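Starting off, we have a lone chain in the form predicted on its own, written out as structure tokens.
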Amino acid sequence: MATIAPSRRVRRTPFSDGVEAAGVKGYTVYNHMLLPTVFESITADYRHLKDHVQVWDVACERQVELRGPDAARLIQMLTPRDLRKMRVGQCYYVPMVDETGGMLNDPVVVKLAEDRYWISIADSDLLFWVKAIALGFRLDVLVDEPDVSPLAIQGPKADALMVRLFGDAVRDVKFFHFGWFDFQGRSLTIARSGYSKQGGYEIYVEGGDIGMPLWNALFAAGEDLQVRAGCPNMIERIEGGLLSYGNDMTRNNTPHECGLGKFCNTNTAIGCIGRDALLRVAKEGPVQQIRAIAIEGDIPACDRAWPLLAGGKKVGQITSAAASPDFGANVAIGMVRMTHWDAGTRLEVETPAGLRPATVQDKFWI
């Protein structure tokens, strides 16, 4: 594949020295950024992610910020997860919708205070939809993409490399809260959180200034361990059935197609943009939904939609795929017709390589 041409609409990030130095071997562009895609191989670190702990650069996750007196009520018009109850210290996850009720973004939203969220993206503009609707209904807010970049330890070991710079206080954190941590006389704010089901924590580091200082000390403090840079992972985060916005889900599926029904309160979420959209989708319910599906034989990399097939007929298609070591299958993410998306049920799909067996599963693997 060509290689990516430097230029400043594709941002380098405040790790980057750390993550050339460390053999990176591909990237992608993500919210007009770079994004390692591999260091070793993809099943190298596979393995190294489920057994020891990773440094990610992960600047592309940018933020939007929300401050002001009206903070809490454009947030809330974004999603329709009811966010009433959010504390300050917490993390949510969160669909936000256009006015179909279409998924724009799967970002996590930060609560820093009463009156300032971050919202931190999954690769699309959301900055320009949001700063839209704040002028739109005249609403007394800052929406700004902030100076802040973060970087994730994810890895069974992470609690251990983290408790070397940050002391055993970072341990208190409890998932999807954060709290602030000082490093080098900067607070930096530290979430439980993550892109991997293996456990670890995402550092949102303020200022590029501290970025490398930071990514040295955390390689320095964790050599024993086996610290290794690393970057999200296609295999695992398909395992866990973690969703890829633009992969998965598009602007034409809504929340309920992609599983996140539960992050929807459609009865609660009062002044949410979508919500009269989403309303007739939960009475209704949606026709097609992602499903986990098992793959049989050998499969090239899905770079691409593959449709899915029950007797020759379109109902589906597969969005991400890849060999699990650890499972012993293609383990799949694929949006499926509701006649066909039950357990078990028999599909095809065409692969560039010809068609393939496949089989619905009743939940992803781990």
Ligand code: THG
Second form
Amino acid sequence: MATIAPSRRVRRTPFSDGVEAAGVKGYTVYNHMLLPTVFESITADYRHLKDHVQVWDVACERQVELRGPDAARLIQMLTPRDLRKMRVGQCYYVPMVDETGGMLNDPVVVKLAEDRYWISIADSDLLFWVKAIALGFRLDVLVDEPDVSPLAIQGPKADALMVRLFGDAVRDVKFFHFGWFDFQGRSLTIARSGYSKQGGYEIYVEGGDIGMPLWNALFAAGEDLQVRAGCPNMIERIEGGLLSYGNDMTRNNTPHECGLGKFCNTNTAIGCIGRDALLRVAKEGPVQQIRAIAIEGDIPACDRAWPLLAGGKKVGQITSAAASPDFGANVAIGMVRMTHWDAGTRLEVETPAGLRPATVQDKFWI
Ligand code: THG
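Go ahead and give the structure of the form predicted in complex with the ligand, now that the form predicted on its own is out.
Everything in the complex follows now, all chains and molecules, and the chain you saw is the first one.
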């Protein structure tokens, strides 16, 4: 594979020096920023993530900040998930859609104050959409991208590591909640969340200057826990059914097709953009939906959609796939038409390396 040319458009992060010192071997670009994809090897990184604890530079999960008297009104316009019960200190995973109900992003929303939110975005330029909505509706709210860079601590020993830096109180942070914790005289927003199923935290590092001091403190404190630099692991996230915007879904998909119907309260999310379109979808149900798919045989890297066939006819597509050491199969995420989405349905995948047998699963692996 060729390299990524360094340039100002491909932004470095406050942790990039640490990531390079740790021997990063591959990058992707996410929200116009570097995102590590591999350190030792994807399978070695996978094993280590499931057994120990890793520190992930996920600064590319950029924040769109809403601040001002109309922040609450604006955030509810942006998502069909009902946010009326959301309290300060909570995080919500939410679909964001356009006026047709098409997915624009699937961020984590962080409620910092009644009049202040962070939208922790997946890989699309959501800032432009949010700014345009705020302007078009003449809302009294500031919308911008603050100097905030998430650092994720993931793996079974994440609690053990975090307690050493932030004290026992960090254990009390509940899933998809956050608290404020001191580090070198600065207050850090720390949530129990992250893009893996192994458990852990996300530290929203405000101010790039404390990036490397925090990075170094975590590695110094976790030596005996075998702490390592890591990154979202493709195998583990497919096993866990964690969706990747731009890969597993695009603007052409509704939340219901993505299995995110449970995060849509179209009846009560009054004022949300796309509500009329989604009311129709919610009533009739989707005609295709995300499924866990097991694929047999050898498969190449999934860098394009692979057609899913039944009797030679296209009935869907595979959008992410990887060989899983723990499940002894190729795990995959696909969008499958209603006629063929039942668990146990046998299909064929048209990979660039040839046709492979596949079976629709009843659920994801973890
Ligand atoms: N953390 C933060 N920001 C992010 C991500 C993250 N922005 C980009 C990307 N990841 C957004 N996509 C997701 C996808 C899945 C989840 C979080 C963000 C996730 N899902 C859990 C699950 O499916 O099991 C929990 C969902 C729930 O029950 O609320 O965590 O990872 N800050």
